[in-house]
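Just one chain is shown here, as structure tokens, and it is the form predicted alone.
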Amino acid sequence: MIIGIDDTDSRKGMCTTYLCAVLADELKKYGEVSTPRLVRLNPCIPFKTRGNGAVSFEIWVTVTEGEEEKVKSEVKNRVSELSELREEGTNPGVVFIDDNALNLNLKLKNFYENAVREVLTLEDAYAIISELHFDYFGLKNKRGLIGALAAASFLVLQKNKPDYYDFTYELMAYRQKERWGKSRFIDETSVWKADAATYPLTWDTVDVANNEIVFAPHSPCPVLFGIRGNSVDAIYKTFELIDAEPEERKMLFVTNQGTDFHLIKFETAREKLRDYHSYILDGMVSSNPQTIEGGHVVFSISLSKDEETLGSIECIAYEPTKGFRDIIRKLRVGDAITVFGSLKKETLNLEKIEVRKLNLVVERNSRCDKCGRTMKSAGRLQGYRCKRCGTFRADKDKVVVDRGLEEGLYEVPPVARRHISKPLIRMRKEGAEVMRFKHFVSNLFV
């Protein structure tokens, strides 16, 4: 039986992954429990709590009459007990998928993918649950059923085709309850040493450019820290090297973090860009970047595909992206770029860019051959003239300049990166293909 859970936390506390870790340990008395999945859903959803993550795991219940119902009852009780039910935006949902439903791939595939890329409603989840006859449980308005079904669907799909979706790992360490809400003790020197020992097999533990550790939250939730990476061995090595307060428990997750699965490739003018969706867009810089109030940097691009013009859109690099804005400020009209990001209020919030071709030629007013001074415009469409010598040029000079910017991929720093965004260390230049891993943990038990 596969169990999906979502929306048990709030901005003030709790974490759905912690509840999952508690259940994974407690349910071992009924049978083997799989490595859980942590699924990041559409990062643009306005009513999310923090990372918009849902969880799922599988349990192989010992064949004894009534045992599955005991498992379901214990899950429901723990969700009811640990969820932040007093908070308005917390609406837990749990979905149970029995083994005899595990071959229903297409509908679950579509639901999972839409939960990451589209904006789903609770009615969408109810429709699948009803059609496939899944058991479920929810509290308050039950909106968590969307994420619970998506996370359970992800696990079903991985069981059938382990390498169909790109995936990574995260090891979560959780605080002892008496320390919840208090300052975390993590020795930063040990974190930097651990990162140096395992990067790039682990990533987003520290932010070198901004001299910050970024793997520990600042909220009063149960999470002490999370170590992300491509290699389970490297993740555990990092854990052993870090000096921190004692953990209550830890749990390894298989996850869609760091995969860019939320991004939609925009193809033709027949499509319409929609708010709360994330895109990959090809285009040409059509207005030079400007820094606006708050330190944000904005510019526009003209969209194109195979020489077809598809309109234009404004892009923004927000202040929290720090040094990434310096790259954006170096863009100029005529640069061919690809932008990656999420759309809100018809503006693309940048996560990374690819500079495909720089415009190295700029036009400048000609200099006088006699005195060397810069010529001035003689009037609209009347060329340029030196007022001192009377020399004339019909057009501006075209000059090749050093832009101080190279073609290639650029990303926001780890301190500003979304959970689901793929760091460049995981990308290859050849078609931006994902580095594949040689092992899978479908048979790894906790």
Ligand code: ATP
The other form holds:
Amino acid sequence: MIIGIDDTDSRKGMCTTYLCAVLADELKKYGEVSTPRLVRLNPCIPFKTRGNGAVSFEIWVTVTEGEEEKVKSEVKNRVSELSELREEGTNPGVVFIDDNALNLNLKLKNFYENAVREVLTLEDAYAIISELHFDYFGLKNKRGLIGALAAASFLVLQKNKPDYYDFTYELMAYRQKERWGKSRFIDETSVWKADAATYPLTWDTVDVANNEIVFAPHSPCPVLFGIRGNSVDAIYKTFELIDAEPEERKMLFVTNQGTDFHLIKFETAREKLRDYHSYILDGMVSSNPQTIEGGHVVFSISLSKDEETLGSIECIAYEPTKGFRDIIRKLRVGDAITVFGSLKKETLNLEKIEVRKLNLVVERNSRCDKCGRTMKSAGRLQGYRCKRCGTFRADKDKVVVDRGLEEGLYEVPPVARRHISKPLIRMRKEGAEVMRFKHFVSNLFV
Ligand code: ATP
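Show the form predicted in complex with the ligand, please, because up to now only the form predicted alone has appeared in this conversation.
Okay, now the whole complex, with that chain kicking things off.
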């Protein structure tokens, strides 16, 4: 049986991954429990507490008949007991998928993918739950059923085809209960050393450019820290090297974090860009970047596909993206770029950019051959003239300039990265060596 759970926490406490870890440990008495899954769903959803995460795991109940019902009732009890039900935004949902439904791939695949990329309704979840006769449980308005069904679907799909979706791992360590809400003891020097020993097989433990440790929350939740990476061995090695307060428990998750699965490639002119969706868009910078109040940097790109112009869109690098804004400020009209990010209020919130072709040619008023002074416009469409010598030029000079910016990929620093965004270090397209260099570059410009 696969069990999906979501929406049990609030900003004031709890974490759905902790509830999952508790259940995965406690339910072992009924049979083997799989490595849990942690899926990050649409990062633009307004109801989310933090990273729009939902969890699932599988349990192979080995003992006598009727035990599955006991598992379900234990799950319901724990969710009722540990969820932050007093908080308005906490609406827990649990979905149970039993073994004879595990081959219902297509509907579950669509549901999972839409939960990451689209905005769903509770009715969308109920429709699948009732059509496929899944057992479920919910509290308050039960909105968590959306995430619970998505997380369970991800596990069904991964079970059938382990490599179908890109995935990574996160090892979460949880605090002893009496320490919840108090400041965390984590020896920072040990964290920097641990990161140096395993990066790039682990990532987003520290932010080098901003000199910050980013793998531990500052909230009163039960999480001590989380180590993310591609390699389970490297993750455990990092864990062993970190000196911190004793954990209550730890749990390894298979996750869609660091995969960019939320991004929709904008393919045709017929598509319409929609708020609360995340995109990869090719375009040409159409207004030079400007720093606005609050330190955010904005500019526009004109979108095109197969030489068809599709209008323009505003892009923004928010202040928390720190040194990434210095890259953005170097863009100029005419640069061909690809932007990666989420659309909110018709503005694309940037997570990454690829500078595909820099516009290296700048037009400047010519200098007079005789006196060397800058020539002035002789009027609209009438060329340029030196007022002193009377010399004439039909057009401006075209000068090749050094832009102080290289073509390539740039990303926001770890301190500003969304869980689901793929760090450049994981982008395979350019090969490992180039990526390591780019990571360095993105940190260097701060
Ligand atoms: P945490 O990361 O701390 O676990 P959270 O950020 O995951 O918290 P939740 O408390 O789970 O936030 O709230 C997100 C809510 O949004 C859940 O009820 C979930 O079912 C719902 N949800 C998730 N994805 C979508 C979607 N694509 N469309 C509509 N609702 C969604």
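Positions refer to the first chain, counted from 1. These figures come from a predicted structure and were not determined experimentally. Heads up, when I say rigid core I mean the largest set of C-alphas that superpose within 1.5 Å between the two forms.
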Cα displacement of G294 between the two forms reaching 2 Å, rigid core superposed: no
Determine, after fitting the two forms on their core, whether R373 shows a C-alpha shift of 2 Å or more between the two forms. yes
